[in-house]
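Read the single chain below, which is given as structure tokens and is the form predicted alone.
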Amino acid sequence: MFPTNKALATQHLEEFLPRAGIDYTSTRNYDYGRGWRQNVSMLSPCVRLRLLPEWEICRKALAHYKISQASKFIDEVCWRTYWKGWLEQRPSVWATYLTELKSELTNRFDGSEYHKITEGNSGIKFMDTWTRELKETGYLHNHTRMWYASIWIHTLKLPWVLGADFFMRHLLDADPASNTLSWRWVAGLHTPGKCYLAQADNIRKFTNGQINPDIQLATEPAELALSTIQPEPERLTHSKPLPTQGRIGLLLHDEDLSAASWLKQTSNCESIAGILPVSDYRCHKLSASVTEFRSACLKETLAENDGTYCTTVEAVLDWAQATKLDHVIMAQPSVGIWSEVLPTLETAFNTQNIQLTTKRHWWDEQLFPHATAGFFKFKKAIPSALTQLETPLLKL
């Protein structure tokens, strides 16, 4: 269903594009069921890689349109890196995020609820449907998963670190900024006082009458601790300068492949390798066809690129000692499960004594600090950065 090379996601790109101005704005929030999906792109799997990355998809978005009439696509382009900005800010969500999952599955929760909605063996009819389409397909339209995540909340009062996390191992386009922090706002807990309550007209009108929920939808937030509301942000700290001397390689990952094209251009790289951190994955139980998505996309850069494939640091080295590199560059990895597997390979690259830096995109350094609030607040720093789309490489 999803393209694993960037000349088929640009070519699904150039074919929905022209679908992307009014049409999108006026059908997006259709969900006309599962093999009728002309009226979104289906490409958040390669955004959320950078296969395709935001930039990209605006630059052709603008070329088709005034900004006028792609605001609401770009706007959803956008989403993706606000959230991850803001999680950039705040990196101890995660960490509680990711304590208060355990918890769940070790000491408080019985699990036989839980077990049937994933099992997709709940009795609820259509929660089953999207449960099995979710598992099956490694996708669900944007305004299903809202309701899915509030009925899941609010509705059956499951814990929402383990709805987060069901998604988190079985969405192909989940990253850990975009898919904790949307459970995070439908429960409550990402904007203090508002929440996300699903209703059944909007779910019918929705589905364009396909669904029509055999239960009563709460219509009332369910009561949560407010232990996981949000630090104040911390400053970002800003890339180091890339090396200019001694032999240089260039490592890719697949939290952003497009470094294959943007920070290769800024080095003389001597070689290059990509690492899917597979153990890491398996630790957080993620799906086999998350990873063989993700193992496909990094591995066809790889091809592209006349590069080395890496499961394991161990690798990673073997590589970096066999081509004998002084330093080695990546693009700067998002909080998440980067966050277990890079401090690792710095400690294998300081005993070999190569240095590593890391270092994101200009589009990451200009709007990441616009994403300390709302969406709305860092929307407003969105045209900025799109004027400067013309430029094909800014302050890297």
Ligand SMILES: Cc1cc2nc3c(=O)[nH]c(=O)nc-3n(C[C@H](O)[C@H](O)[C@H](O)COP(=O)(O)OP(=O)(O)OC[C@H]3O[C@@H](n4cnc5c(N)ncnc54)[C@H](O)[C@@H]3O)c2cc1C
The other form holds:
Amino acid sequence: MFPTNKALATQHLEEFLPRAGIDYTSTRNYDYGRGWRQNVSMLSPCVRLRLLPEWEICRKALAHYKISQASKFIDEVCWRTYWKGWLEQRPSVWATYLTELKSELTNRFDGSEYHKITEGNSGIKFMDTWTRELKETGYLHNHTRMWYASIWIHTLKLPWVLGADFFMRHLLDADPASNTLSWRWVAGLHTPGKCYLAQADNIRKFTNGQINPDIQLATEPAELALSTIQPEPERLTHSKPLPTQGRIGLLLHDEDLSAASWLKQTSNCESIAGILPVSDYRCHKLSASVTEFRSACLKETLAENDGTYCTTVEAVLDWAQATKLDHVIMAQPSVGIWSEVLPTLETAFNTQNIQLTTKRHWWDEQLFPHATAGFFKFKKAIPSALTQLETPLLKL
Ligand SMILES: Cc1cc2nc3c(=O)[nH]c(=O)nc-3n(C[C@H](O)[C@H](O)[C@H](O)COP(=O)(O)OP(=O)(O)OC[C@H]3O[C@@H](n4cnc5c(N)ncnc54)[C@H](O)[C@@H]3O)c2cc1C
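Show the form predicted in complex with the named molecule, please, the one above being the form predicted alone.
Entire complex below, previous chain first.
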């Protein structure tokens, strides 16, 4: 259902682009139901892995349209960069989410309602339809995600962290930043005083009357502990210069497969490998379909680059030793599952005297520092990043 390599993802984008202007602006909020989603791109599982990175999508959109015509689509694509930049500067929000999740899963939560909903057996027909779609396809429309999260938190009064975790397990595009922060936004934790309350009329309208909620939806926000309200942004770490001497290897990973292009161009790489940290995926209980999709994308990218597929840090170390590497370079992974993997990798390389250097793409370097407050402040920095897309060689 979703492309697993760059060529197919690009073709999918090219086919969507004629609808990415005024049509997207006026219809993107409609969820016409499974199989009828031509009004949105459905590219998020590929964008999540940066099989198609944000800057390439924007560049292609601007080749089709004037900036004013494609601005809604470009804004949505940039929401992803915004969420990532925001979390990157507040790693404690991810850590707190994990702690609260663990506590809800083990101590405090009576799970009967939770199990009924997540098994698609809640008796609320439209929620069960959405749950089935999520588990069977790994995708939900953006508006439906908002309704689902709102009903979960404000109407059913279930802990938001359990809902975020349920999405993380099943969405093919599951992303620690976009998912956790969107749930926090719906809950009212992102912008204090503002939450998202789903309304029956709005659901009827934007599903073209296909869904008519048969339960009373909350009209007041659920009361939440405000302990997880946003901390002050931390300073972003700067990438170190890339090595220029010695034997260099490129390590790809599920946070940025586009490094096979932009990072490879910068160094004389002797060898390429890729890692999907499947045991960490298991710890976070990501579903088999998420693991399989990402594994397929990574394997296809590696096949195009004659690279070695790894699923453990030990296998990466074997590759680095077998190819006699002095340095390994990789795209800087974002806060999330990689917050646990990266230190292990660094320690393993240190023991073998192999230098690990991580690098952010210039798009992130340029835009992340603007993700300190709300999206509307961040948005002002987008035009300047877009003008640089015309530079023939990507600046690092
Ligand atoms: C509760 C909740 C949880 C979410 N969890 C995730 C998640 O784990 N991963 C994820 O990628 N998105 C998440 N989103 C954002 C959004 O719902 C999806 O990115 C979008 O539905 C993907 O569908 P599409 O590719 O057809 O989007 P399109 O409308 O075609 O948009 C194009 C691209 O822009 C990006 N995008 C669009 N809207 C958003 C947004 N609001 N936030 C961030 N990026 C956006 C996506 O990469 C998307 O592929 C979540 C939203 C909510 C409300």
